[in-house]
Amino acid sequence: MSKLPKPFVERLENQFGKPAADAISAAFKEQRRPTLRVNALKASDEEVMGLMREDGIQFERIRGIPHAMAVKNRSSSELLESYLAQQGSIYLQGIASMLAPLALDPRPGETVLDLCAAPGSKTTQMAAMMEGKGRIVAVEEDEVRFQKLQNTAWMQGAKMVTPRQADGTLVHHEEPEAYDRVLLDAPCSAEGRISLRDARSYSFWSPKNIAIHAKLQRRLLRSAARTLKPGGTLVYSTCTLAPEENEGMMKWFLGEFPEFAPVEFDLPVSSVRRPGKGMIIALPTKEHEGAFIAKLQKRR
């Protein structure tokens, strides 16, 4: 880990122990294979697979998250230029952005807001999972990822989203306890996406960066909160692993808003830490980024 800053080496060790601080520096220096989502809304897992043989594409289905697989023989860049991508069949998502969704398990006919959505993964996966029955509400603030997102709902056929150019912060205001579930993608330090063939990806990290985002996810946390029915489910979701803005800042939220309790769930993931009731980091592998996920739901 010699290219990574050494506080964050030290951090990692004392947050997760010298052994699995080892198996983090392996993941971060993987060069791991494409994964995809076939979407639902498009085309059957079967019919993707067929036409994937037709064309020589070597994959495998990814135990435990529906409609996901592995590609064996095709870079991400060949396979965003294939017809199966071109038309919107399948979606390139690692298996780390594929988890929050699954947590948060929404339903057909229920009415979702996705708060920090861009560019769309989550989103139109959620779209899927409700079988485009029900309405969600995607925001993004920044005009260039807003665009990305209306394209992303655009190519999956997602008709049930409405993007929503607005501030996540101040959502709340327009629509108060409107939502049966939030989805809270916020941004991050992005420890968990940390890769050591890359070096902007850990040239960035410093304790200051941790302290603002943490700063910006109490504001979108407070937003998310005001925003969710009584009885509703609250998933926050990062891919860091700085406690700051994970268990933390879950301590700090049940703390500011007592009327929301943790809730227990699982994922289809091995390396996993649960540093407290209804929260789980998964620790990036071979496999996929890391991530860590909270669920929480709002008394009634």
The other form holds:
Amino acid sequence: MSKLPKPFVERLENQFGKPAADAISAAFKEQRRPTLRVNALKASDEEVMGLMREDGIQFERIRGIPHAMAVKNRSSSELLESYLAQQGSIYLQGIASMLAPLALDPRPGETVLDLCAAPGSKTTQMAAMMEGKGRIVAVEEDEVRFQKLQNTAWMQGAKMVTPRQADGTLVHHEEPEAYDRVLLDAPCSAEGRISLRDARSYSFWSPKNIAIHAKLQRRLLRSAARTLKPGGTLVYSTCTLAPEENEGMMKWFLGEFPEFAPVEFDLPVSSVRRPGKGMIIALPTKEHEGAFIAKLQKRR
Ligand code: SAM
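With the form predicted alone in hand, show me what the form predicted together with S-adenosylmethionine looks like.
Full assembly next; the chain just shown is listed first.
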């Protein structure tokens, strides 16, 4: 197995302390079990569990995350080829990816904006949470990824999703104060997804890469803030641990948009840090990758 960049390890130690940094580095070595979400728009947990048992698939429910299960005796690619995945009754999704929609907590009938949506994991999770009622506008800039998003929404039967190929930094011009809830799952330096089994997951790591992402995140956050209705809820999430893109970004945001206030929330994962009010870092573990989630409310 290859080695992580030294400056990255030093940053982790400064940020979290040596024991936690060592635990994070150990988590980067893990081969995690595949996890899935039963797509409640198409099937019930009971139906899917019955069919998995018939196929000899061993699984266990993930505590605290509705419809989520970890599979013990199949690989991700085997599950992707399964009938259940092919017809959209299950969707393969990591635990860390399921957290931001839980924090946003969209309700049936609401109007939701997903500003960086492809491939649509969180979009379709939210569609299921909303029982297919209401509207989700799912924005993605990249053409190839946009096609994946369209395909995911179609496979999952998420008819209330309107996929839109657009630059998320500009959406607020057309739709100011239009949404009850906004998810900004921003492009990021992806430190939480590092795997020592795949050198590509960290070969691009650099402070410059972090700064480039932070610049785009600020532009996306400005747009997200303006598309929200007064009283609306914003969740900002990344899959990185870099403070410049996470708690540092929230400090900037609250200075720039004083009409927002952080909202406290909980998540069903054990290894967490709370770098400030309304913010949670899920540290990478044996079970899941790392993620940062912040929840804010716009004043009425
Ligand atoms: N939320 C997605 C999910 O759960 O499946 C993952 C989103 S991924 C972290 C970030 C996405 O933002 C990428 O698909 C990227 O192409 C897209 N993106 C980057 N810049 C964008 C922009 N200016 N406007 C809209 N999407 C953008």
